[in-house]
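Take a look at this single chain in structure tokens; it is the form predicted alone.
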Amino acid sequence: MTLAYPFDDARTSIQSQNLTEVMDRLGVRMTFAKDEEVYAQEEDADLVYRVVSGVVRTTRLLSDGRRQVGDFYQTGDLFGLEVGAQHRYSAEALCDCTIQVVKRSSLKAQADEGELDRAIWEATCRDLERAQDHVLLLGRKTAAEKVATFLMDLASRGEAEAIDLPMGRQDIADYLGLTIETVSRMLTQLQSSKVVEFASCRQFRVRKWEVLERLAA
């Protein structure tokens, strides 16, 4: 991806079909209501995620207490990968969630080991990708171009016409580094010019496609 977009086109997840049908053998469904935690920063990286149903955030909690969200993760996205043996972001249930989980080490056992290691490499090279991006987006787009980006990556994602907004504006603000009043008001701003149109606070269309795509440029 060319920014940093929370729903990317090329999302992270089990491409093999031999892969898949090993996580649909060995794996167990788990439910998580709104906001439980799926693992924490710094627990143990042995099990391996896949959203069956829902939308997963990562959030790493700095020092001095405030929260950086990481990514955003939906329906058939592989997570909880790391490079390490333990997780540096934690994970929650963004809303109500049906989790896949799997031991790597029953994944090892049970897959081929070629296989599994290609798609864990080319989920860490993605996850790779979309923390460099994030970082630029952090550090090189004003408030104005960052929810532009934001919004812009949501609509691309899906064909509706309405898209669904799952997160809320304290999350949208923590994963692009503003606060909440300035999303709000960025927001507001977008929705007064007519680039955008907000149905509900978890809906929109967008309205001038060329507006959004020239200040997420």
Contents of the next structure:
There are 2 protein chains.
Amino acid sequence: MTLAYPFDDARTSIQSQNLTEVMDRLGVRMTFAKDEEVYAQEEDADLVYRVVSGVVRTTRLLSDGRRQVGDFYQTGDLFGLEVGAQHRYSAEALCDCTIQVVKRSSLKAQADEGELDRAIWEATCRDLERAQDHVLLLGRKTAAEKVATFLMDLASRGEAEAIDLPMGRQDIADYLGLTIETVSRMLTQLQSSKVVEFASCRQFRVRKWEVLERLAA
Amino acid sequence: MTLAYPFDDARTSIQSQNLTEVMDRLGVRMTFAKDEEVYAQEEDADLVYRVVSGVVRTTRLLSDGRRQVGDFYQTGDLFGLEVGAQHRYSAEALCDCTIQVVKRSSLKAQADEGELDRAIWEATCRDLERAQDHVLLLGRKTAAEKVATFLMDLASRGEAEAIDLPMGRQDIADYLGLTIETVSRMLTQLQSSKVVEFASCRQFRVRKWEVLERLAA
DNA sequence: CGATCCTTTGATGGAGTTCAACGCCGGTGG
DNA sequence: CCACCGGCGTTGAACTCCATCAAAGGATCG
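Show the form predicted together with the DNA, please, because up to now only the form predicted alone has appeared in this conversation.
Full complex below, order starting with the chain above.
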């Protein structure tokens, strides 16, 4: 992990223009290498994080090594809010990442408190909503439906035609509560039925939106 | 569903004494019969709810009828906060319930705003944490582990020796992403290994905490 | 005391896991 | 430049856990 002086953002999401400014002013910019840990499960949680570039995943381990991925955070997303006193999930860089980190306590002390509080509130609500969708997916969807839902979700976030999968099969599997083999089989299935088309194993485009939507249940 | 004038609470959780007062002053008390709907999935979400007595479950349906239970809310719990503009889960009375309902907008307009905002924030965080635990449970735990976790969770909430199961087997199954048959089998298993003991199918006590904890993974 | 609903138990089947081997690709070094 | 290597993804075969189907046992209500 390396620190850097807070330079201006190359990209900034529209709604959080001010937020970006304030966080840049108050916080520190850090870079993380692929698979490096941003914070640990059970670490104290006085910090707020914002993805400047790259992708972050949150994960949780069972004692015997089974792993669950909580969510993926992309450029502009706030994370690390899921808090009582301690983090329930650890956060790791999925690929090389730049992340803006701010102390909550220093946020509280600021004049811009309102703006930031609202941003944190909204990010928390988004997390909750996504967690609720995740619960439905894990509890009641079949493997095929899980994978279809996952691709749809990714595709509807990115606006481009060609969608990149920043994560590997193992991360997808651990997000969907499946094994890599099953994920792979379902992807093959979706390809052979021409619903999606893979340029490489890390990039695809949706061919039949209607079918994909129906398959996602 | 019936309305009632806001009388004083019989029971009030210690930390939210003021909250109770404020909600009672601003809101309406309603009663719901077993299985009656408190709010619907996709209904607009301008209200905050507090369980005065009884138990509420939140549920979500897939188009073909598969059902996922999001969570159970007991006396004193705030719910209905999981919001963008619309509810993602519907809420139903598990048994006959009394529920205090307050308009968010009227909360915002109040002087006690701070107190209430904090309570709403904390309830939302609790929801998020529980959802995250739920994700791990659904994604990576076996049937036996799910049921063990569920019983532990219930037992550690109630302070009494004998724990009541307010919900039926179907609700447990839909919470754990299982079928009633599997839930029943796992419960039987836990009984025959003397880990828990059922007085009736709605009441149990934990015999071997250590073992139950280990089984919960 | 019968009717209905909920729970338990049993037998069978299937979706997804596990185990194993192979293919593909990018990196590295001869 | 190509051969070798290691990591990642795919494919196949066997197995397992849980779902499904079916029926009986128990509780609650009129």
